[in-house]
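Only one chain comes next, encoded as structure tokens, the form predicted alone.
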Amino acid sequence: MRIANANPFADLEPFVQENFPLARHTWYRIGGPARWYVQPRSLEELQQAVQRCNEAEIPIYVLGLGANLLVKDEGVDGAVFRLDDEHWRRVRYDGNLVEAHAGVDLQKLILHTVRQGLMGIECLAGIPGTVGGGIRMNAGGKFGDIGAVVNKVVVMDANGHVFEREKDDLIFDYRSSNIAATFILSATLELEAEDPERIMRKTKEIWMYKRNTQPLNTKSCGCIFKNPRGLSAGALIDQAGLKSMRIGGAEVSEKHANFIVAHPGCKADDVLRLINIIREKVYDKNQVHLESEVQIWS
């Protein structure tokens, strides 16, 4: 589908940009531009822009911190929404309940909750992302996931309708949730009171484990593949002898085989080619199909 040349956002320039480079907003620092880049400063502006997308049949993409994302070299022929204005980064505390809007940085939220003496999301230490993105994919790891503490989520569908999803109506699974609405606007997390020093010790232990086992100081997007049930994707890739394998500027990390590192000059196509080779080699050796965890935009 080709998008019409006429500017569907002609009077929304204060928060909509055209042909916007996305690479700077992804952890990989690679990939092409967005045809439209939308940064609404309120719910009303978000609804306005979504209505324009619907009228012009423009595909909608939602960008968080860009950690679990690979943008293809040709860019995104659609509208990329980013809820990063101050309006979307508000946090409110009510006893052990924390209401956090979609654009809140998860790592900053962890530090704030620790200082408040609230336990429950320290398991996410070292996992980059926003509250919206984290809930969408049920961010987590061996120490736990965010879905375990979600009490309520406020969402908006592709038609601009806002509604709440209560705890009993939410299902969180491995790297997934049953939230189908296009936008997650905010979430209420139910945490537990605990001694701040004890939570901080646990947070630091989790962070140190991540630092020692993952290439956190490199350009990557986190884990490339989901772990097959009962198996480790990293171990399968290692057993296939693929650590340090390189295609162009993309390399399988020596530290953790489920990470692909982008070296200077790397293209998104290098990463994609390496992903395909890894998938083929692992299947040839173990007859296991690796499912992508990274989101690929084109």
Ligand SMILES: Cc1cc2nc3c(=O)[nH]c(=O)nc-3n(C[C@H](O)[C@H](O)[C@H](O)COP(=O)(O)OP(=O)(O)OC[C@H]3O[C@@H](n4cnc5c(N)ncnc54)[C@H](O)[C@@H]3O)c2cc1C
Contents of the next structure:
Amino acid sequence: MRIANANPFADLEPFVQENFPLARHTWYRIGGPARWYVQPRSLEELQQAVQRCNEAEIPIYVLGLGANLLVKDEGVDGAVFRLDDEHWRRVRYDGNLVEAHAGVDLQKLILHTVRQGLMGIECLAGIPGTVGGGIRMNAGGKFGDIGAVVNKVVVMDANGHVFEREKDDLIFDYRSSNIAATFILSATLELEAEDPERIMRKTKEIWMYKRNTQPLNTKSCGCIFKNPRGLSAGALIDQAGLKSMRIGGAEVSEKHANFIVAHPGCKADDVLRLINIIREKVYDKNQVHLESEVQIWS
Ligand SMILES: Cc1cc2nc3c(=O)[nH]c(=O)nc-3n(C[C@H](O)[C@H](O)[C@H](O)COP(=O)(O)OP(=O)(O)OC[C@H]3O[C@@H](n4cnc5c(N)ncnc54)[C@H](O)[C@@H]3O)c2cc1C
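Please could you give me the other form, the form predicted together with this ligand, since above is the form predicted alone?
Time for the whole complex; same chain goes first.
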């Protein structure tokens, strides 16, 4: 039963805050607060807070860089965990194996691995996120995805049990995987030795391609919809005549129709209304149902 008035996180205040604004921790910079915001500094603190959530039946959410996220205006009635303490940003090199913890910034990791002369994640250039969020979403695109280099992940379920999953047991698919555990704690990536200058050249090429094809300097969450099998969601939206369509502060990007960008004053509700309109119009025109890639929290 949910405890109504008592603070379920009593004595965990050093790393749990109440009614915490989430907008600034999302790429969109929109959305309401989290009822509880948890920033554990160790595995033990993470397990303690998860146990309290279980006892008080508080739903658990895990936040990375919020780059694939739309938080509704009313906020999140649950506990949002963010693994951004130094403890979760550690990286360890062992030959061509790189163990990166969940909170490591993917763009920083690319630069580090390039400097070490290790190739394999340059395909993620220009994709904002953390290792945890990247693994959860199997981040990537036409140049490859992170799943291709994952050797092992360490995860924790909603009961606080930590376990490892090895490469042979992992299946990475388009923006998804068979990892069901609530928390991804770390990933070991198997990279290849290569000349740093060559990797850097390739990284820059990929980054330039993304900069030329996606509205990287605007507030967005990347692609709103998954590409339906064999089709491009962006092309379907474009064919439906929806480029530049605007609802409130939300607009279908002129540069890439599968991006909805947020202008100043934009509400999450504007984005949600635009998502619904796009779905309806694309269905009317092509009888294709567009599935969300963006994770929507309420
Ligand atoms: C400008 C822009 C361009 C983008 N381009 C691409 C692209 O080309 N390809 C692509 O794949 N994506 C792209 N994205 C989307 C986004 O960058 C990726 O999905 C990225 O992996 C999100 O990582 P994050 O840490 O921000 O995760 P968040 O957005 O914070 O969370 C995403 C999901 O991952 C879960 N999650 C986060 N951390 C953990 C964890 N430690 N354990 C368990 N679950 C966790 C969250 O609960 C949520 O379900 C783009 C986004 C932007 C803003």
